[in-house]
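One chain comes next, on its own, written out as structure tokens in the form predicted alone.
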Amino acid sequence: MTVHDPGAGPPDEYVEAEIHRLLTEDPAVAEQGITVVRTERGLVLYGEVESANRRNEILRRVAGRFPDVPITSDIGVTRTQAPTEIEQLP
């Protein structure tokens, strides 16, 4: 989990909606699979992306647009390679 905490209080629902809009409408991100959840300490971004670089770009853009909002990232990276083992079915 990655935390970006500039020390501000909890964001309101408008900031949550703006971040979600940024993630979906910015052509460089265009990510619909990220969920934004407000907590008493800030925002948590949940979801899965295809690479660590993509996750870092999302966090960079959100932190750049909302520098005073404490952000915690729980964005995982999905496996993009074929499995190396054969799945055995019962």
Contents of the next structure:
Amino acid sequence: MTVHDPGAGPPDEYVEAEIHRLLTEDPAVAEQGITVVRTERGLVLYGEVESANRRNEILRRVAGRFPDVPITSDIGVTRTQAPTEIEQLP
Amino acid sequence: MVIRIAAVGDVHLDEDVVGRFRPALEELPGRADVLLLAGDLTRHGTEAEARCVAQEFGGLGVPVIAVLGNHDHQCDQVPQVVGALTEAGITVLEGDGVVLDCADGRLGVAGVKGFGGGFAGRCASDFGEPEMKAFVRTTTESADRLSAALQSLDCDVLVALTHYSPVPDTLAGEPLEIYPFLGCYQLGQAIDSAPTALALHGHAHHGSERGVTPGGVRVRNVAHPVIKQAYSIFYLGDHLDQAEVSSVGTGGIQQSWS
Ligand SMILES: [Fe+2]
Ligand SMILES: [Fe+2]
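Having gone through the form predicted alone, I am curious about the other one (the form predicted together with the partner chain); can you provide its structure?
In what comes next, the whole complex appears, and the chain from above leads the way.
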């Protein structure tokens, strides 16, 4: 049996799983397209969202839920320019 | 004959996004015959969010045809969502189809949201607990309705529109473990049961753009985070600029097991 030191916070795997579900199930976020990656420096969030508001809200929610885990966000806002090329299909 | 199709999925609209797509959408009348929306139009599937979709994608000057996605089901307000979209002139397909008279010919679009289940050799089976059987029956019923809708349309060019993916090719980039939640082979089988020219889907935000069904039908993942532009444009027909034409087999990433 593995004994986890409660002073060190939850194991990283569970934090990762909980963040992943929080991002989808929290009505203020509802994002399924965010990837949570564990690195030596903490957790990094990757993905694309539809507005800057959403990017900020994700970081706010995750940091609020896990105040002791260092979190970096590398989330982008998907561009919405008209296409410059077309694809032709015979 | 050339039919010009614009398409995007997974725009996940709410008030905070309204206006972002509109400048690009205003260019559509000169550039495309139709705009297809591949599901996940809203964030949580509320009527208020559907009104945001109606505002952003309504009154464009080209016909707009949509299927819903899993996000559009989240708040159990599907009839209200469909109502708000329909009021704005957006056609919502679910197991049915429409034929549009375009300048160069008749475009048939059959649509269904679809469901997960996985792909050949790596899929869920109609066996065991009632929950598992209900899951797989949802998949097969959805695919059967797509097949019937595709076969029912009398047109020059036939397009299948789904939210879930009909092939694993366009999921490349997603973790393999979640493929069964992203699509199912039964949708591919439905697409191959009719003379489909192109299959468009969304849902796989980390997937890739190009794939092909086992029957040789081109598949494109038009999820907004994948195409990274307001919409993609496809030209279908027999009078294309041959130097610009994509051929079957050039797209997609080969999976060792697919
Ligand atoms: Fe989506
Ligand atoms: Fe989705």
